[in-house]
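Shown next as structure tokens: one chain only, the form predicted alone.
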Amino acid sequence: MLRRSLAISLVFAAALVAAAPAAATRYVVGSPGSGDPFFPLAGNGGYNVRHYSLDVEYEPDSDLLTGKTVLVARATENLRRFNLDLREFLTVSSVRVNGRRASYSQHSGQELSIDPRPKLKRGRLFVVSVEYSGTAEPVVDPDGSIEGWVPTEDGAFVVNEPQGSPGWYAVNDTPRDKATYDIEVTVPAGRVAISNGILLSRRERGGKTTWHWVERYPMAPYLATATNGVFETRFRRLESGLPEYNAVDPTTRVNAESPSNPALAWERLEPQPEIVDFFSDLYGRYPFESVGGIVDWAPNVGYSLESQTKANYWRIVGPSTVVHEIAHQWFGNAVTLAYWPDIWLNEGFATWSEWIYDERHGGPTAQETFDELYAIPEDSEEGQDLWFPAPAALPGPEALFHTPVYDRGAMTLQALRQKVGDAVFFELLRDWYRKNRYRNVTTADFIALAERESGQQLDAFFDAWLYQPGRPESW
């Protein structure tokens, strides 16, 4: 009896529920930013794009930037807005969502707020695609720095870190949002594109080349590239039959007052197979299909960069550079920081990377270089430098390329070394590598790594190291 009128009742409750009018699916606003606390306008909120196709032309004469960003993404909320990060000295012509015109304005300097007809539902795949066209210009960071599209005498040094991505297309620029790529770079005849992953085709049409690259692995955006302009190339298969991508430009120099040397350039570039070989070994095996170098002569930039398999080399480097942008395609590219306050992740990890390569090259052991900055006094205008502020607690965005995200940086990790012993601190290396390949990380995930392997409780050690102002005194 209990059952039949447990039954019955059930029933009369679905009944009540199929009677019931469906509750209106609520559509949201897509946030505007992705939560960083030093870029909160970088990235959006409620989507995640899965792949990009670029399709840019360039001008060099008259530095005029036109292209066409076409993204898949997948909703993560119903939205009835989402947002793009696209620089507004790019003026949009055309936005389609689903093949369909979409309602957009461009604001905020880097906003573009889409409107697509219809709705989003969360959980679906969309297609946006985004038309532009303008002068390109650099865009400068709180540290008066430049990235995005630089124009050079020839072309353009193309890098991103942290916030020049929207400079040459339509993007969600967290690094939180990585994605696979399809780009194709049109320029004048006679010039070169070098950008990331495979080269899959060049193309003579009218008196320009269109150079397509595909990249299959995830990349977080700001690693992208599509430098350009006269250079020498070199392709080549290595022994391991991994892609090798190479160009220089033939006017490039150690420094203003040197001749060219594009010769040097070259010597710089030769040991990148043995670098790639080592790392693999250290660390693992190499995260990519390819791998390169671009050497150009860009004296306005003045820095080097990481780009996802092609590093970018503003000018003739010494081997050390060459070697640390070869060990971020490890640490920085492959496992890639969340939040940009975390960059120690990048930096500290790639500079220590340096240290240990002269330890097993001949050069000095990596406690010798910890030593000799150990011994910088707080109160010097190198230790001023070197200790303040601390790595992991960073004041603001003007600080993210500082010495102690460097130096002190990789300092942590070779005290680290010392406290857990070589065989726990090189398998920690590896597995931080293995177990967050193609993802991204915080010093939160790192520390939990490091006190899980070792079995120390390290907290004292990381706070003394990382977030700390001054030279640590005991850890």
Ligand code: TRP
Given for the second form:
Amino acid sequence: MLRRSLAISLVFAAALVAAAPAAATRYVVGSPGSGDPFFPLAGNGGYNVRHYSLDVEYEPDSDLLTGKTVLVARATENLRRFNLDLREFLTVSSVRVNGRRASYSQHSGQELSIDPRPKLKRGRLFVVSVEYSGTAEPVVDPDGSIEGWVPTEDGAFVVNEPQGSPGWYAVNDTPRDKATYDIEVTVPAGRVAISNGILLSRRERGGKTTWHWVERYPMAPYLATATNGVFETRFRRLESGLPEYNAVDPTTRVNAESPSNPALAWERLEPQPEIVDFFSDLYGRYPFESVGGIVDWAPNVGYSLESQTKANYWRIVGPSTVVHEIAHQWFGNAVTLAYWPDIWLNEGFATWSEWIYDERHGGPTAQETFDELYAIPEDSEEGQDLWFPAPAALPGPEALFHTPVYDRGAMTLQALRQKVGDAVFFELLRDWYRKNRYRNVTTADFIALAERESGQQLDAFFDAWLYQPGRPESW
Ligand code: TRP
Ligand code: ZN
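Would you mind generating the form predicted in complex with this ligand now that we have the form predicted alone?
Then the entire complex follows, led off by the chain already shown.
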């Protein structure tokens, strides 16, 4: 009797022990956003992507875009459902997770919800494959500008800041989820497709050309590109060994009224090696394994973009824009904002980089540029544009690329240079880059480092320059 009840309780105890861990595994739905104040649905929760293999085919005559995104990610939660970002004008035809068909739905304009079976365990790597197609169309931003896969006369201009990536691939579209990329772009034979990193191969088949590029350094999704069309390409190797890939649209021009002038476009790209050397000396070694520029003619875009390793120029720009986009390879691309309201960390640094480039190349000093801007009174039309809003207190996403982000952002750095002196200031920029390259940063991180390296209490300084509307009167 005693023996039997003991045996029974042991059996019960064993069952309880066995049942406990199973009951503890709870599966959740990954968040449909990643917490950005300006773009609440951009990015997703529950996983981090390591690598993307993008395969996109484009027919410029019909604008038909057909794509397959394969990504490798690690689950950070136990997931019964997770999302990717993909715009609704691209229709998904198949989703596989670890090779098995998964059910999915597209909703809310840019969400693709996926139910993997079996569910995903936290900590595990998994592979997602998404096939889709549709008529390419640009993503329209809160400021009215267009981005994503923007059709041109002969191809597409492909830029994604801040939210264009889901317009051409399935993505965890947050700058905090950097990954490496393989990008294969198939275009009509004879057309060119330029992407990030280095060119692995180019093959012709059935009247089409496939360009295969690979970016082996971490890249934020908005910095991917696949600009394509009729281009003249020139590939060369810099003295340092860095490959330089340039592409110029033979129809590119300065503006709609001027004639096409590819020779001038090539002239604009010519200083790139010197610019790379200049910023390598100033900030620390160049962060990536290739460099270059793509000069297209995309008159409806109206801005250029620092796509990783190869900036996209929408027209023939002035020399300072090339300096600006190359400086972004350090600040913006290697050291990347974590949240979009901190955009001055990208643009203020790139703009100040133009100023110091001028200073060291026989132009005005950065202080002279600062002084000229500082003289603009608050109550003038120009002053309203420059001094409002404060660069780190933007009211909303429509203000992301307004003047204060660039000019007042750069002035903040120049004012800081005055305040802490050149020795501390230049060391601070180098350390900011060295500590944070391939990662993400916030304004608070910069303030903390500036205070640590200068030994000064800088709250009032940064409050005046970054957070208070109007022209700072003392700092
Ligand atoms: N690429 C621009 C720069 O280098 C920034 C940018 C992205 C932009 N999208 C835009 C500017 C839309 C104006 C409008 O600074
Ligand atoms: Zn910029």
